[in-house]
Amino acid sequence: MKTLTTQVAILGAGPAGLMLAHLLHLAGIESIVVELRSRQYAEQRIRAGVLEQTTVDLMNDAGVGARMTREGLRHHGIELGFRGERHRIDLSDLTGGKCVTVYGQHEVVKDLIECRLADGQPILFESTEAALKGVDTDHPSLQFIYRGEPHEVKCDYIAGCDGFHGICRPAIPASSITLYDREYPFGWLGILAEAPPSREELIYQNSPRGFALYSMRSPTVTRLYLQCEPQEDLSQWSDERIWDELNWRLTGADGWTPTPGKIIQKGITGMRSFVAHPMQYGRLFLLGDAAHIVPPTGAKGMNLAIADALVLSQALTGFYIRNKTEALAAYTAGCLSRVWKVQRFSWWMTSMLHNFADDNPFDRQRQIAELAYVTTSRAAATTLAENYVGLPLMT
């Protein structure tokens, strides 16, 4: 077995793991990133695409925001649609000039991978059979197979950034962790289409036939979603049916419809809210989807993962540079203060915009009244805008 030694072993080369590794490198702290998938998979997997102002600022401050600044689409507002009309929420006006940037998660991952490799720092792609050892001792390690040879990374700390279905969270004894979970009775059918955006900002549409979202990924590619059954048979959704349903749900009194184009990707994703408490055990720390999941309505998943990376990087810097352990001990509290606020916002957006099978006519009218209030009250719109552009990273 080949033995490697580092200060922090990071399992997972997604936004959380890569940002943590980069921030630690800037602070002079060593790390090794181990990833089970290939580099190509990491760089091409289409996920979230809306960056909070706080995330944009962090990327720029960390020196990895140049391409995002050139190519990202800055949005100063969003539109809420219901009863055939759309109402704009002016994010910048309501938050002192803040905005969001549309820039795909896979693009963030590309930038962080390129930066790490340019710095000569290791990412061990296509590792297999990963296992954690001794996380409740002072000498934890990460074992895996890399290029056909058994490896062990001996370290001071392990960062579990390996997603909801990874091995890190289950490494915490059931008696030492509480899981908060809620599954929603619907999913999202998402598509990527080769079609230039025909609106400048995102549209969140409440309709009698279910939620729809109009979004984009670049000046030539649109990203659209339809509320559907979580176990829907994707083969029953032809391209023609998808465009017909999008047109029905998104068309308003002004007659606008999304520009159609060749669908280059489609898939169905279930929706859930999930939080693990605590986010640490011994020398193991959980980040991103390993610790929490939010429904995508609030556009928060990647932003939460990057916020976790910042909190842990600062705590580890305090330990290695100043020999302080208080921030490491408080990692869970520091993250979950923000996580639960984001969970509340994501749940609120989801409940306000989607159709629930057990809703009665009263529920439907209450939902429309909520949308009407948010779009006519500056105070209510400010609440939405403050959360959408991003709460402070350290709360």
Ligand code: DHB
Given for the second form:
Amino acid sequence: MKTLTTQVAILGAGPAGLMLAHLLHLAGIESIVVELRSRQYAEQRIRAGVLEQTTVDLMNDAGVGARMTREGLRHHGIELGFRGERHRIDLSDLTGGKCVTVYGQHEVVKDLIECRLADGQPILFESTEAALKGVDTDHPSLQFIYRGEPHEVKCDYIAGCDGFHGICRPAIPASSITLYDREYPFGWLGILAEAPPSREELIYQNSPRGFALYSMRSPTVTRLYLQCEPQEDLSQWSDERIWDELNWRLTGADGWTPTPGKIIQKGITGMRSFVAHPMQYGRLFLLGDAAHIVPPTGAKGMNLAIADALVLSQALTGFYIRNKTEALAAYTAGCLSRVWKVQRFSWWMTSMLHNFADDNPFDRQRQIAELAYVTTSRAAATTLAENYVGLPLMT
Ligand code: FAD
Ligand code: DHB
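Shown: the form predicted alone; wanted: the form predicted in complex with 3,4-dihydroxybenzoic acid:
And the full complex, kicking off with our chain again.
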């Protein structure tokens, strides 16, 4: 067994693990990142695409925002579509000038990996059979196989950044954790298409045949989603059927339709709301999807993961630089007060925009009234806008 020693062992090189590693490095704290997948896989995994103003500010402050600033698309509004019409929510006007930036999660991951390797810091890609040891002692360690050889990282703390299906959350005894969970009776079918965006802003569309989302990645690539069955069989969705359904749901009274193009990626995403409480146990801390999941309708998953990294990096800095453990003890509370507000927002956007099979005509009218209210009341639109651009960190 090869033994390595560090201050913080980080399992998972997604947005949470990579941002944590970078913020710790800036504070002079050592870490080793251990990742199951290859660098190429991590850099090509297509997922979320909207960065809150708070995430953009953090990326810039941490010195990893240069390419995002050059290539990201700044959006000052979104559109809500229903009853055949679209209504703009002016994010910047309603939030004192804030906006969101459309920049793919895999681009964030690429930038963070490049920065870490340029700093000469380790990411052990393609590490298998990870196991946590002694998280309830003062000497935890992370064991795994790397390049065919058993390894052990001895450390002070372990950061569980290994996503919803990872091993870190299950390492907490069931008697020491409460799980809050809600599954939705639908999923999203997402596509990437080689088609220039034909509209400048995102459209969140409520239609009688279900939700649709019009988004983009660059001046040549659009990203679109359709509400579908949770266990939808992708083989039943030819490119032609996907475009027909998108056109049906997105076309309004003005006749606009998305510009079609070659579909270069397709996938189904399940929808759930999930929170683990607490987000820590002994010397183990959970971050991002390992601790909480939101349905994607508010575009919050990656942003929450990055916010956790900030909270934990500050708490660890308090410990290593000022010898104070209070912020580490308060890590769960520091994250969850904001996480629950973001859960509420993501649930609300999801409920307002999707078709629920058991909705009756009353529910349907109430849903439309909610959309009509949000798009005509400045007070209601402001609550949407301030959540969408990102609630203040550390609240
Ligand atoms: P992840 O990005 O999941 O990173 C976890 C990392 O840990 C991965 O690199 C994984 O390979 C690694 N890992 C896991 N197990 C192990 C192990 N045993 N050993 C070593 N490494 C391990 N959010 C949105 O807002 N909008 C979207 O459209 C959207 N689409 C999504 C589509 C999919 C298919 C998924 C799964 C999520 C989507 N999300 C979306 C959510 C968003 O992408 C996540 O919230 C975000 O990735 C969370 O970051 P993370 O770092 O916590 O976890
Ligand atoms: C995208 C994903 C979301 O979940 C969302 O709410 C908006 C945009 C996207 O992938 O572009």
